[in-house]
Structures are given as C-alpha cells and as structure tokens.
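Shown here is one chain on its own, the form predicted on its own, set out as structure tokens.
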Amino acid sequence: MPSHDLVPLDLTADVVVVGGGPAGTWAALTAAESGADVLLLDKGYCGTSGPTASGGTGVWYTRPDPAEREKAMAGREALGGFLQDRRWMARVLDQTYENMNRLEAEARYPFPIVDGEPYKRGVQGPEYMRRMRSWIKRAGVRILDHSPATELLVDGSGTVAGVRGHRRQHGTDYRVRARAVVLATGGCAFLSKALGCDVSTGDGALFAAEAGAEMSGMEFSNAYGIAPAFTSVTKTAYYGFATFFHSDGTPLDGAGSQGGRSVIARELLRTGIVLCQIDQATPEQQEQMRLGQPNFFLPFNRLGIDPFTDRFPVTLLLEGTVRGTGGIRITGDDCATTVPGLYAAGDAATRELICGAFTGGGSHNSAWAMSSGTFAGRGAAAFATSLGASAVRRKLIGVGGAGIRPDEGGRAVGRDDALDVIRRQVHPYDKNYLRNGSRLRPALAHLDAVWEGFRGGAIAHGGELPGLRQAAAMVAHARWMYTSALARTESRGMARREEYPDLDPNQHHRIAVGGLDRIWTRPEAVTGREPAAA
C-alpha cells in the first residue's frame, strides 16, 4: 500500500478552505459566520505567506457613488479588450466597500487619515493579514499552518468530498472529510522569485483540473512585474513616475510601465540592462510612496541609492497568473466551478470578470480576493448545509494524477526536470511575454514532454510529495497557457502575438481551456456587457 493511503491525522469539517492568502481568510470567515464548521488549511504560517503578506497593495474601492462607480469601471475596460462583465464588477466593489468598512470596524484595521478621512485605497499586507488571522480564529476557524493539501477526494458521483495533505513539522499525512472545498490557492508565478510569489505554484488549479473543472483566461497570464534587479520587489505602479535609459545613459525610447514594457524585455534581450529613474514623481508623490510602500525602498536604502535621483538596473519577473486574469473557470455568483462542492476564489480563480484580458494589477486583484473569498466561503456554506447527514459517511477517492498516482510504462520525470523545462521554457522574454506560435509551438511540445513524464512514473510520498505536485501544477499551468495562448490568433489585452499584432472583433469571446493529459480550449460568450462594446 502506497503511504499516501496512510492517514494518521482524519478530520472532518462543514467547509474546508484551502489557503491562507486574503481570499481564504475571507472565504473562512464567511463560511463561519454562515454557521459553517470550517478548516483552514495554509501551505505555510496562515497571514505571513503570499504576496499580500510581504507587501502593501492598493484597493479598488469606491464609494456607493454612480459616478465614482461608472468611472472606476470604465477606466481600464478597453485595456481589457472588453472582456469583463459589468455586473460582476459592480458586485465586486459593493463587496469590496461593506468588507474595508468591516476590516476597519470590526477586525479595527487602521486606516490613516487623509483629508479628514480614513484612506481605504490601500492597506498595509502584514497589518492587514494579521488582523485577518486573528479575525477567523475569533470566528471559531480552525488553522493547519504548515500543510500543503496535495489532491481533492470526490465521493462516487464526483462530488468534492474532502482533501488530503501532509504536515510538514510533524512530517505526517492527514485527510479532511468535507462538505465542500473552497480553493483560494493563489497563482502561479512559476517559482520566479517575484517577493512573496513563491508560494504561488498553481496547486490549486491542479487539484480542480484533476476533479474536472476548468480554466478560464489562461492566455492572459503572462505578468511580468518591473523589478530593480538587485530585489525581487515587483511595485510596477511606481515606475508609471520612471524614465527608462540604455546602458550609455540615453534613453530608452517607447520604454515604461504601461505600454512599453515589451521595448523593455527587448533591450534585456539585446543588452541584459535597463536603467531607470523615477524622475518624474512630484515631491508630494515622492513622499506618498515612501508612506505607502515602505519595503520598496528599503534595498535602495541600504545600497545609498535614491531612486528619484540615482540610475538604477531593472529587470522583469515573471508573475504568471498572479498578476494575469486566468484560473479556474466560475459558473456561478457563488463562484462555484463545473465540479459539485468545489469553489473557487482570489488568484486561483479566473479574474476576467472584472479585469478582462489585461491586469489590473494588485488593486484590482485585492478587491478580488475579498469579494470573491465572500462570495465563495458563503456559497460553500450554503452547498455544505443542503446535504443530509449522510454526507460524512460518503466513501472518499482520491483523484490525484500526477506524482501520485502514475501510468504504467512511461518514463518518470523528477521535480528538477520539470523545473529545469519550467525554466527554459516559460521564464524567457522571448517566448511567454514576446509570443510567436513559432516559439510558443516547440516551447509547448517541450512541457508536453515533461507532463507525460509525470504521468508515466514520477511518484513521491511523505514531505517529497508536495514538491512534486506543485512542480507538476506549474507543469499544467504552462501548458493551458501556451495552448490557449495559440488559440488565440489576434493581440488583445495581455495576449499579444507577434504575428497577429491587431484586435480581432472576431474573437470577442473567452476562452476555455482544460483536460490534463490531453488538452482542448472552447470559445466562451462574454457575459454582461452590451455587443456592441466589442
């Protein structure tokens, strides 16, 4: 008997969420206080990991003002090619504004005062995360820090059923029997070591895709976040106050953080650097930044340099679906997914709804992870109350593919083969963020390669196990990516394709994509918004 059959630690919970990020916190704490027995489960130290623990991040929040509302919703919809459907994104910022108004009366977040006002624009990661702890265990959340869940368990219908996982400091397996599982597992930004993004593996869009459900968007997942390449701190906003130069100190025609990005990944190709210099900010702006973004400047400190003043090299990090729109596929207000008992929320859920096909960036991605942890955590109350008492007598499968449960007579590839593919073939400029079909075609027949390898012997077990499984989510990742990426043959919003530089209104649509060992794509009708948009 393999030892992932070995559970020494059973539990048993209404709701069980897997990650630890904004959207878990929030989905836990719904789940709760709808009357739920919920588990949270975090691959590490529930509040200090992810992106949003390492940093601070703007809001999209506005007041219940229709002009206010109409502006923010129109101000990026071409950017995003006309992909987002208008009723979600006024159903997230009315969810965005009851939750900041929460955060700073109930779980007393401090707001500083602008203008007379308390300033809910923005919050500070650790401060925010650390309240949002504190906050679920008042509300009776239970916490297993320190515990990657590594496959969803389906009763015989195919209904998510519970999850499975391993205790890293007690270096034990454990199973979750479950009425329904929220996945709020973050992105994928491909182990670049973006600040706080390596944590962010795609596990969750894994263990969905196992159980049937599918992905959304995932051609616009090609982030790549502006760095100075001494940090791995990724503030891209900051450098919309930047002057980029070459090497000889002349500048960089066509280089910025908006639309021009793409001359910057050309020079780094060409060259290997890029200066800049955020030169254009006011001393009043200068100042907010530093208020707002402390740890931004806390390298530039310590290396003498003043960015306002002084050149600096910048690189670009790959941030995946971290910062793009794509992941698991929602079907619902609830965003419940194609598969009974399964929910999806924050990163690891597609964000198309309400940013299209381009970013919008880590304000919009806040708002997100807690409007849709919301929707989710009380959507999966609700799913978890409507089944009878027999539900935790279901008879549990695992459906774990990968690493877990292998074909016979392929050939095994390793968690350092498929990293190695990873990285020569996703992280390039060239191939993920500068698209040609003639690059993405072999780069696709490559991690194609690698996944039948995972399929055909690659198995772990104990503390390996989690290692491998997200090595074979970001395996998966790539490969939606790349084919949806090719399915695509026009440029609109992040999914731009050398061949195909112009908007097609042809191809007003979403799309679909899925399967593990064979992967297909599906045009998707854009929902709530006008045609005429298009």
The other form holds:
Amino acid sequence: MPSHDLVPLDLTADVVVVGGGPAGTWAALTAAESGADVLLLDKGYCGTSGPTASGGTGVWYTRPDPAEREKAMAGREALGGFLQDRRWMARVLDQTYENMNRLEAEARYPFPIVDGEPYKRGVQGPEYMRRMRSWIKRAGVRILDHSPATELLVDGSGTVAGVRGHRRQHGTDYRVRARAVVLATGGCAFLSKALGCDVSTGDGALFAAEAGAEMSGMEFSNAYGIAPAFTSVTKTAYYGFATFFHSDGTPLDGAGSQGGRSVIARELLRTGIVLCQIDQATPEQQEQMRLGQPNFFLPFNRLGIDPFTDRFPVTLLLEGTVRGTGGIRITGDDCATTVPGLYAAGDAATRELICGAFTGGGSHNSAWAMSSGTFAGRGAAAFATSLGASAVRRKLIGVGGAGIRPDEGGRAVGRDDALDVIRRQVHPYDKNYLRNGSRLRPALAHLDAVWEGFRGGAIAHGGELPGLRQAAAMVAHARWMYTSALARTESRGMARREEYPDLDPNQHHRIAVGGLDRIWTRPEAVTGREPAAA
Amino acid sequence: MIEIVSASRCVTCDVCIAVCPTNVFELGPGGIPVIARQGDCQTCFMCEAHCPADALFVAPFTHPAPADSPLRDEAHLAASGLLGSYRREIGWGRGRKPGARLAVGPELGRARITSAALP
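Now show the form predicted together with its partner chain, given that the preceding structure was the form predicted on its own.
Below, the chain from earlier opens the complete complex, with every other chain and molecule after it.
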C-alpha cells in the first residue's frame, strides 16, 4: 500500500467545487467561463453521482412571459408556508431559462419536440449528467472522481482556502490549495437507499459548519418518497395515479402520494404492509409514463409486475434534505455563506428562498441546482480574483473536528454505532415524519450522545476516514433537523407537529441553526415578500 | 443490487469501475471486474446504463437477491431480454435514438386520494 500521509497529492486551483451533480457541474462551468482554474471533486463519479443522474426530473422552467412567470411563482406559495423570497424566485426562473437554453444549444441535449418546440420542462438524468460532464471538461475543468473531501482548510483569518480528502481508488490522500470553495455536496438522505441518494450524506453541511457557516430550514427535512417495497426507485409523482390498499385488499382511506402520504406511513407503522395499484392512468398516460421515466419501470419489469393491473407492496424511503428544503444558509446573491471564500449550491444549500417550507423531487430543486450552481460558480470566481497574489502563500489550517481531531477524554464511538443510531432515530416514520415533541426530544438525546462519543474519540485515517466523516455528517445533520423541528411549535409546509397542527402567524420566519457541540437556533426574518403576503 | 458481471460479454473496458458512484467494483482476474462491495450498491442502475457490452445486471432489490433467484441467472436474463434492457430503454448505444428525445411524461394534476367508499 502507498503511504497515506507522507505523500499526499498536492494541488492548487482558483476554485474548487466539491460535488459533481447538477449544482456542482453548473458551478464548475460558470467559474471556468469566468476565467478561473477549476477543480471539481466528486466522492463518486461526476456524471452518475447523486439523485439527478440516476433519475429523471421535471424542471421549474417558464418562458419569460409575465403571466406565465406569475403563475409559476404563485403556484406553491401556500404549500411553502409563504417563506419564499419573490426576488430569488424571479432570478432563479431567469437563470433556469438561460441554462436550459444553453443545455440545448451548447451541450446539445436532445430535448423532445412538442408542438414544434423543444420541451424543456424536464430532463432525463443519465443523459443530462453525461452531457454536463463532457461540457465542463471541454470548458477546461479538471475532475477528480472517487475523491471524497474530508475537511475544509482555512487561512489564519478563517477564510476558506482549500480542501483535504482521499482518493479511494488510488489509496492516497490529497490536498487542494484554493482561492474559493463551492460546496455542492447534495442534501442528506441518511443512507436510506432511495434512488441515487446514498452519496448524499450531508458532508458539505458538516464541513461548512466546522468552518463557521450556518444552516437554515433544517426543520423541512422529513421528505419520504414512495417506492415499491424492497426497491430503491422513488418516483412519488407517478403515484398520483394510484389507489392504495390495506393488506386485505380493502381501500386505505385517505391515502395518497400528496396530501395522504402520512396515512401510508401510519399504516406501514401499524401493519408493515400497504398495497398499491396505479389504476387511474389512461392507456395514453401509461405510455407517457414509460417514455418519460423508464427507470420508474425497472423494478416492475424485472419483477414481472404490471403496476397498472397488479397490486404490489410499497414503502416510504427517507429522502431527508434531498427533497426537503434545508441546507447551508445563503447570505448573498452569489450564494455566499457567512464564511468568506465559501459558497453553497444545490441541495447542500437552503432552498427556502424559492421553495419556502415545502418541496418535492425535481422541478424547483432542479431549477435551484442549476441556478444556484451558476450564481455560486460566478461568485467563487470573483472572490478568487479579488484575492491578491499572496493568497497562494497562506498557511492552511484543517478545521475538521469529529473523526479527525478528537476532543480530550471522551468515549469513542465508531461509524457502525452512529449508523445504528441514525437507523433507529432518524429513519422511523413515527420520529422524523409524524413528528411530536415527545418523540423528537428523546431521539435528539440519542443523537446528542452519539455525537459526544464521536467528538470524544472517533478517529480514522486514509481510506477509512471518508466513511467516518459521512457518519459524523449525518449525525450533525439530524441534530440540526430535530433542534429546528422542536423550535417550530406550529405546522408549516412539510414541518408538521402532531401537537401543533395549525399554522401560527407569529412564526412566519425562517429558522437559522448552527453549532456542532452545542446547537443554537435563531429566527430569521423572511426576505423578499410584499408586506401583505402572509 | 448489482448481481451479474457477465464474463462472456465483458469487454474489460473498466467503465463500471470508473462510473459506479459507490465504488462497488474492483479489477478482477483476467481484467473482468468483480463485485467487491455489493453492500455499498445503491441500486441506481448507472453501471448498467454505462456498460457498452450489456454485461451487467442490477436486480431491483435493495438487498442481495436470493441464491436461486432468476435475477441471478444470466441465461434467463439474456433469454428474457432483461439483460441490457435499461440501456435499450434510455436509447444508449450505437444506432439508437436517445430516449431523452421522447421523454415527455403525463401532465401531473392533483394527486388522487384513496377513498374507503371505493368498490
């Protein structure tokens, strides 16, 4: 084996992008086009990593027509608890329009033609991300695949100045000295095996917090997607055409993919079985579903199930902040964070600015990924340019805590212990989904205890370190989620509390959350709304 | 989870080793990749989509398929057309029309809510 610590790969770049999904590739492209020397790091493979690549996604795309635009913005405002920022919605719609047009013109994405026009309200994941990879390489971006980052590096003043990580297919560590860093590491789905989400373990949020950044909207983190039981394929939207049944074949009253998912969760908790049949799609809609989302049919075709005529068991898989809206708090139009030199994009960043308290798969999320990636890439490149020549001589200090630099005197907790606590305290529907303070508080206490153990003694090097850091990131993520959920004593958007079923007009604010060993929350005023809106 | 690397179909291009986002494969004897970490497979089907030889098969389960499962029987998968089927459906491979060209799903209206009053 090569020596891990003595001969790290030592690189420099103007802008480092961590994460190679849609947000990361758009950030890399934009930074490169701004003149920056860009390095993109993916823990897996840029082009297949993340939920977009393995799925298909709608895109929140409208033409720049005032009426169409207004309709797109107003559509989900109530669902989102009126926490959105209208100015951000407008600039994301503008940027998404531009990016989708570039995807066609410059990346030659083969959009379908509908009524003589390219149809740009969706993309097929594998094709989209394959083309993004080729495009950024053409733009001069260097890509390191299978190279999970493990921590951020800062200079003496706390400005982010690089990244450290591990190349798992080479068995070597690496270090990158950079002028700016974009975190596009995705949300956190807690290794639930939801389609393409096992790479989304919230790593960037941990790195950001260690450098001093804040989160926002972490109470909106309880998304669960519908999948055929024992499979990974979460494509909840198509279950809008479904009927759900008890195991004895009688209809499950009130169940639905939207507005009735909690009924499914309760029945799964009670009996473990919910049956489903997609019996409400016309033959034409069935054909459109097959063309629109071939991956939806993979489990059915392979298991010999006809979902339109057969009843099959379903489950709910945790999608956490991948399809929730929480993430790293954004403080500027360029997707800056509270930490100089650090930018956040895609699911790693809060999507409250355009989604408020609710989102689902695709649509707003995919528009946010490409738009925030563009903003962050441009912002990071500008920040890199603003630093003087001496920036390359800055002393680099690693800020990674849990798993890298243990505190004194604690009890060591390993990755398996942490994953076990995640499975018991975060996956279950009666804790994270059907929320009640009486169950959230003890769950949070378990998570706090495992965190303390982690800080106290968990340590790893080389190839073991990324896995340990992912476990730490998930525990930190869950603690921010539950602390924020307890701070919101009402039901707004997807953050519902059994004991507070109504929306409380006095809680029309966002909740910032941060800290690692001690977690704090702070109400943040909602920006970008007309005074009368809520 | 990934169940099959067909030694007879594999062209030893190592694409699967490169593209698997969770690093499931390792180089094996004779250049044929082996499934080294099946437990890390996230059942995303991306290796299958990228394999130019239709040599890989991902069973849709998030756990290993039972030993006697037909989804672990290469001859059955080849005969039934399942081997290589995802690649065919998304229109990847020489001479095929990209599936993205046809990917227009149905309009999604308000989701249906199941009612106990149904027959």
